[in-house]
Every structure is written in structure tokens, then in C-alpha cells.
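The data below hold one chain only, encoded as C-alpha cells and taken in the form predicted on its own.
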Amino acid sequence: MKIDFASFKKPKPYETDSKSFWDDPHISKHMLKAHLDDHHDAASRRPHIMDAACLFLKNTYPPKQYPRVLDLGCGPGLLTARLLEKGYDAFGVDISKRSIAYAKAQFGERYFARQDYLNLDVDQRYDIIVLMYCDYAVLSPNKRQRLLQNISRVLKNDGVFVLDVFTPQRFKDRDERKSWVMQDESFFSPNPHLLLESFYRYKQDLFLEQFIIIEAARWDVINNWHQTYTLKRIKDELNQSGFRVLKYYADVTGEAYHAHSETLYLVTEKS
């Protein structure tokens, strides 16, 4: 096994990783387990938060006036299922084969499709499009622009696009660091491996959580990027792609925005 030691240097912004994260047999199994764990927010938000988010959406944009909802990056369908229960005609898409298989088995095959939302292929237009748990901010600028173009194409002219993003408060107390850990098994691999975990800070409120997994016969790099946003920055970026912010909150439950909030929840329309 030949190791490229250049990979141990601080990556350039939005440098891609080497591992297919979502459909790796081992990682996707642990990712689904994390989605379904009610005790933390590692993959999906906890049930009471999703319940509150759906109730807030229903009270603000009721299903009688906004019946069709598209849930982008739906994972195993936990939010989509709640939207269906609230009376919406909801449909969820996700790139993970394992998560979509779970969603179809649990909640109904016709409500879900395995898709990369960067190559969105749906035959309806929607009253509401949701992109939850800060998925937007893990994408590179070009991919964010591409996603917004897809959303604009399938969103009704009088519809709303809702999303949440992290603010710089999320990482304000984290310093750059590296740590080595030898593991027999972990979230990333079923085999003995050396895990190098790094955290990097960049200009313009960009952050990276990087994981390098070194095994006996192979090694992989996973880069988890986080673009964080001030209110002005996200408004400007959305406006450049043809979206206008109508309302904003501290989180998906509708709490009033405040200076120390780690998230921003935004309701937008096509401008």
C-alpha cells in the first residue's frame, strides 16, 4: 500500500475525498443506525424536534394550501413520514440505497426514490421543498448553485423552499487539531485501522472535519465540509440564485433568531 503523504496536509477548500461514503456497506449500516437512534442528533434530529418542526411547518404553511412537499436528503424517511401524518402529499429522495430501502419498507414504496438531489429527476412541481439538518452547507459553491437551480425548476411559483444552515457559532470554540486513534472497529471500518481525525478552520467561516482511515491494505480520506453562514451571507447567496428570504428563525421549531444561535432556519421563495 502506497500512502500519499500530501494528504496529511491541510486540504484546499472543498477538496474531495476518496471514499464513497453513502453506500459503503459498513458505513451505511452504521449511518442508518445513527439515524434511528432517538438519543442523539448525530444523523437525524431527535423525534421531538422533528415533531415540532413538522407542527411548525403545518401551522405556517398548512397542507390544504400547500399540499405537495419534497423532502430532499430524506435519509430513512423519518421526517417525510411525519409530513405524511400531518396531511401533506410528501415525497422523499436520498442518495443512500440502504436508507431509501428502509424508508420504503417502513412507510411505503411510493413515497420515496433513491436519487442524488444534484441530479434531481421528479415529474411533479411542489408547494414546499425542504432541505433539513444543514445539508446545504456541506456542498461546494458550484454544487450549491446546481442544487438551487434544481429546486427552482421543480418549485411552484407560489411555493416555498425551507432550509437550515449552521452559523459560525457552531464551531466558535473549536481549535484546529489532529488526533490518532488505533481501533479494532469503528463507524468507518469493520477492520483494525488507524484513524487520523483532524479539524481545520478556513477563511469565510468554512470548516472541515476530516477522517483518514488507514488499514493494512488500503487507506481512505473522508472530508466533511461545513460552510457556516451569517444571516447576511446566506441571504446574499440565495438571492444570487433567485431566492428571497421571507422569514428566518433560530431553528426548525420556529424559535426566534438570536445572536448565539448555532443554526438558521430560513423560509424562501423564488424572487
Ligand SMILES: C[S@@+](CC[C@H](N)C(=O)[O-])C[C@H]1O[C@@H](n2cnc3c(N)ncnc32)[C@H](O)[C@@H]1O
Second form
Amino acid sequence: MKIDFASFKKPKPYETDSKSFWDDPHISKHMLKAHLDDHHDAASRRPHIMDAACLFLKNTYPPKQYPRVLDLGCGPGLLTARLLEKGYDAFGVDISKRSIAYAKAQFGERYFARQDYLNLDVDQRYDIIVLMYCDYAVLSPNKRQRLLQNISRVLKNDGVFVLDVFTPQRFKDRDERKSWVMQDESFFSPNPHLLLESFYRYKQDLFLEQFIIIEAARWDVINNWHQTYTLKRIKDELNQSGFRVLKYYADVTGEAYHAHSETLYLVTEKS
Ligand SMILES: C[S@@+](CC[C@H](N)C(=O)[O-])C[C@H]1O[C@@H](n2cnc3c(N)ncnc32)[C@H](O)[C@@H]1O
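Starting from the form predicted on its own, produce the coordinates for the form predicted in complex with the named molecule.
Full assembly next; the chain just shown is listed first.
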């Protein structure tokens, strides 16, 4: 095994992406467990928040006028299932084989498909497209642009695209740091490994959580990039891809936006 020591230096923005983070067989097992754990917001938000988010959507964009919803990155379908319950004709797609298998088994085969939303392939157009839990901002700029093009293609002209992003407040108290720990097994690997964890700050509200996993015969680098957004930054970026922000809130439940909010929830339309 040859280790590339260049990987231990602070990477340039988006220099390297994570390969198989969402669909790695071991990580996806732990990820599904995290999605289904009602006690924290690690992978999906807690049930009462998802309930409130669906209620807010229903009150603002009711299923009678906006029947067809596409849930991008739906994970194990917890939000999609709630949207179905609220009366929407909802469809969820996700790249994770394990999450989609769970969603299909739990809530119905026909409501879900395993898909990479960067190569979105649906034959309908939607009244509402949702991209929930700050998924947009983990993508590189090119991928974000590609995703927005896909969304624009399948969103009806009078439809809405809703998403949430983290603001710079999210990481305001975290300094750059590196740490390591020896693990028998962890979220990242079923085998004994050295786990090196780094947190890096960049200009323009970009952050990186990096995990380097070194096993006896294998090593891997997982880079989780986080672009955080001020209201101006997200408005400008969405505008450049042909979306106009109609409304914005502090969170997915519709709380009024304020300067200390860690998230921004945006309702947009095609401009
Ligand atoms: C933070 S989770 C959010 C899950 C869900 N939206 C929720 O609110 O509970 C992000 C989800 O996006 C999915 N995902 C990541 N990249 C994707 C891609 N390129 N295409 C489809 N799904 C993707 C992951 O598998 C994961 O289920």
C-alpha cells in the first residue's frame, strides 16, 4: 500500500471530492441507521421537524394546486412518505442503494427510484421540487450548476423549487484543527483503522470536514465540503442559473429569517 502524503496537506478548494461516500456498503449501513434514529439530526431531521416542514409546505403550496412533488436526495424516504400522507403525488430519488431499498420496502416501490440527481432521468414535470437538509451546498460549483439545470428541466414553469442551506453561522465557532484516533471499527470502516480528522476554513464561507481512514491494506480520504451561504450569495448563485428567490425563512418550518440563523430555507421559481 502506497500512501500519498500530499493528502495530509490542506487541499485547495474542491481539489478532491469524496468518491463513494453515500453509497459505500459499510458507510451506507451506518448512514441508514442514522437516518432512522429519531433522537438526533445527523442524517435526517428529527420527526417533529420533518412534520412541521411538511405542514408548512402544505399550508403555503397546497397539494390541490401543486400536486406533483419530486424529493431529490430523499434518503430512506422519511420526508417523501410524509408528503404522500399530506396528499401530494410525491416521488423520491436517491443515489444510495440501501436507502432506496428501505424506502421502497417501507413506503411502496412505485414512489421511489435509485438515481443520481446529477443525471436526473424522470419523465414527468413537477409542481414542487424539494432538496432538503442542506444537500445542495456539499456539491462542487460545477455539480451545483448541473443539478440546477436538471431541476430547471423538470420543474413546471409555474412550479417552485425549495431548498435549505447552512449559513456561515453554522461553523462560526469552529477553528481549524486536526486530530487522530485509533478505532476498532467506526462509521467509516468495519476494520481496525487510524482515523485522522481535520477541519479547514477557506475564504468565501467555504469549509471542509476531512476524514482520512488508514487500514492495514487500504486507505481512503473523505472530503465533505460545505459551502455556506449568506442570503446575497445564494440569491446571486441561484439567479445565475435561472432561479429567483421568492421567499426565504430561517428554517424549513417557516420561522422568520434572522441574522443568527444557522440555516436558510428558500422558495424559488424559474426566472
Ligand atoms: C443529508 S441527506 C438528506 C436526506 C433527506 N433529504 C432528508 O431530509 O432526510 C442527503 C441525501 O442525499 C443523497 N445524495 C447525495 N448525493 C446524491 C446524488 N448525486 N444523487 C441522489 N442522491 C444523492 C444521499 O444518499 C442522502 O440520502
